[in-house]
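Next comes just one chain, in structure tokens: the form predicted on its own.
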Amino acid sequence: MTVDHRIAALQRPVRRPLEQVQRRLEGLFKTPIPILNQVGGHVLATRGKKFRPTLLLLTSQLRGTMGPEAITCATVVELVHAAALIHDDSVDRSTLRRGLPTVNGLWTDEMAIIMGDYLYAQSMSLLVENGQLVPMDIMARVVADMACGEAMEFQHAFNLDVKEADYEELIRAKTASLIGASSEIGAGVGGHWKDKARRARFQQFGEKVGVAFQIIDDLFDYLSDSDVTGKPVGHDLAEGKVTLPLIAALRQATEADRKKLRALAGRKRWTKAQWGSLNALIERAGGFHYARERAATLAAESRALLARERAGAARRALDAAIDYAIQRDH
């Protein structure tokens, strides 16, 4: 089964609620300001698989809860994710995402900031209008986490001595915190907000899935085809993002290989031969293997957190979501 078929399969139990989320998103770009509608149309046309809303809806469905509250919260999660990506592309000066032009690539960095801010504001408005105070508290925490993750990324840029623990905290804050919030909110909707222990378990579940998801994403920078990922191979390293495959390789390499690795990884551009040498050194030091194993460990830990839930379509789909996070190729 291909990755695209996998996500379609795991979304099957919540296909209709996801369609409602899409309609809610489309309604946000019917404004009297043509440029917002134009940019918003582009954002909707280039959105991804809705992995985060899917987790929220599936977690909600574990207890048979699928009311308007879940749809609203799933819409908010997708809005916040879109806003974060738009700002992230502007910060990274990325002109492509998934092979399609970014907002800053088609318009300007200023327009990207405006659109991201608009989406953040719309997400908070939706929660206020629907009286969703606990989700608003969770999302405020997450937006702060994501900002801190961006700041940590800036702080650690081009630092070949960054520690694995610092890297994991960075990706937890920047990426996994929103995935954790998605499953935490899913555990709370339907009148279960006071069940803090279960909410905390599903926050942990989502964050573990999210960290594993990002580790796999970081492998793509070295090993994937740019035609598949939609961005140039080596783009992240050229931007100074030192990720787990390289961190592990530098830690495990022989002294001679470590010197070569540091020299090659410290560059901002590579010839095809230099990039091949860098990958070969990481492979020889076990960096790629270590990253895959770490992602697999986190996936197993997240599955253990799910184990106490009753069997059914939603739990099977959440199991499949864990597999998707670590087995996808883009």
Given for the second form:
Protein chains: 2
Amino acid sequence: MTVDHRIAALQRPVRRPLEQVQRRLEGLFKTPIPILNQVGGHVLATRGKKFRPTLLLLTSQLRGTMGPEAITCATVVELVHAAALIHDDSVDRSTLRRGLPTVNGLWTDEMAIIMGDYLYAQSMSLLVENGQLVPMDIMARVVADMACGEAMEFQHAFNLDVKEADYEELIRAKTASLIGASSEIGAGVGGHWKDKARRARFQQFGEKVGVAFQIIDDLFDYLSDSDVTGKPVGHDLAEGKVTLPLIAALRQATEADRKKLRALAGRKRWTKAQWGSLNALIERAGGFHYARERAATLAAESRALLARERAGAARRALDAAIDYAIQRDH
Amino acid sequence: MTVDHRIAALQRPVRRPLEQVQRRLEGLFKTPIPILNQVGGHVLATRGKKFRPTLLLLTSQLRGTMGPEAITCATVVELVHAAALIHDDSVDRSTLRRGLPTVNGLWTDEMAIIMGDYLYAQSMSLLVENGQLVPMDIMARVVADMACGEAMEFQHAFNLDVKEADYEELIRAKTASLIGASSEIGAGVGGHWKDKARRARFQQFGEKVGVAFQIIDDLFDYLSDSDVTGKPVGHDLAEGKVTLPLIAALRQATEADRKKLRALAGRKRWTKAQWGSLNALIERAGGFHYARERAATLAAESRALLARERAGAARRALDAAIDYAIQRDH
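Switch from the form predicted on its own to the form predicted in complex with a further copy of the same chain and print that structure.
Everything in the complex follows now, all chains and molecules, and the chain you saw is the first one.
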């Protein structure tokens, strides 16, 4: 199955509420400011798979809940995700995302800052208007976490001595915290906020899925064909992002290989041959294998957290979401 | 009196709570991420006069209220202001603000985006933690307003046909909405949220002060000596910001002068002589006079809104705050 088919399959149990989310998003770009609607239209048109709202809605569905509260919260997590991506593309100077132009690529970094701020503000407004206190608390923490994750990335840029634990905390904060919030909120909507143990379990579930997702994403920066991801291979490392395959390889390589690896990894541009050597050294030291294994372990741990949940379409889809996170073919 | 003396004088009735605000701000930069604390330290060190917290606290003081709620909210409005300035400096590519380096100037635009997002998130967290529902509602609206103001600036950039009403709505959204929120929240803290008429009056008060403040700020972009403001004269117009003196002059000038004005204003760089001619044309068409008069009218209207309030130190200071907004000597 292609990526698009796989996401469509796991979204089947929540297709209608996802359509409602989409309509709520579209409603945000009917402002009196043409440029805002224009950029917003582009954001919506290029917005992807709605993985986070899907997780939220599926988790909610486990208990058969699907009220307006779930729709509002699912809209909010997608808004925050879109805002973060737009700011992140600007931070990273990316002009393409999945082969499509970014806001900063099509307009300017300025417009990216403005649009991100607007989306953050709208997400806050949606929660306030609907009196969603616990989600507000969760989302305030997550938005701070995401900014801290970005700051850690800045802090650790080009640092070949970064520790695996620091890398994992970085991607937890930057990427997984919002995915954890999505499933935590999904566990709480419909009057279940007080079931804190289950909420915590679903936060764990989402964070593990999110960390696994990011490990695989980072892995594909080494392995994939740039024609598929729409960004140049080695882009992350050129930007100073030292990710798990390299961290593991530097730790596990022979002394001689480690020296070669450090020299190659310290560059910011590579010839095709140099990039090939770098990849071969990571492969030989078991860096790619280690990253895949770590993602698989996290996936298994997240799957175990679903064990107590009622069997059915929603749980099967959540299981499929774990696979989706770690088996993307791009 | 110098600017610093004038602000110190009007802050006297709320000096202690302002110190508490400062300590709350400092507490936000004790994170485990060195770069965040470092940039945060710079932000605090260069943070200025705390005009918005001052308005909030003085308004609260009118009814003798000065509880922890007021301190929290005053911290929040300063955080949102700082976040907006940091993003705004990055949007405007300003490397100096009041003669001091900006975050994007000293670090990068990337760091400016991250720090702004972090401060927005922290402001939201403070309100959520303290269960401040009405301020949350007000602030969510204001943050969206501020982003819309920035988008309008983008929309109207280099448009010499922009209408005065559009300009005023732009600066209301971008600058005055937060000042309005500060005094509205000041009117609400201490158990007065339900007094909606008075809250609305103070929102009006703050917005009028804020629009007047921005009109004068924009005026000084033409008139002041760049050694004093720390930014080059004509910077706004070079950035495409068409402000009230020019809008009024283009409307009021003779046909011949209007043609000359449009030609000069359409440039992005000026020789000293060209800039002198532009200023002389605006002066002759009454553009500077018009802007000053408009600010004075708004100041008088805001003063009138204080008429029903109890006389005393707080009200005298609020009166002085109006003067401060429109009589800055830089």
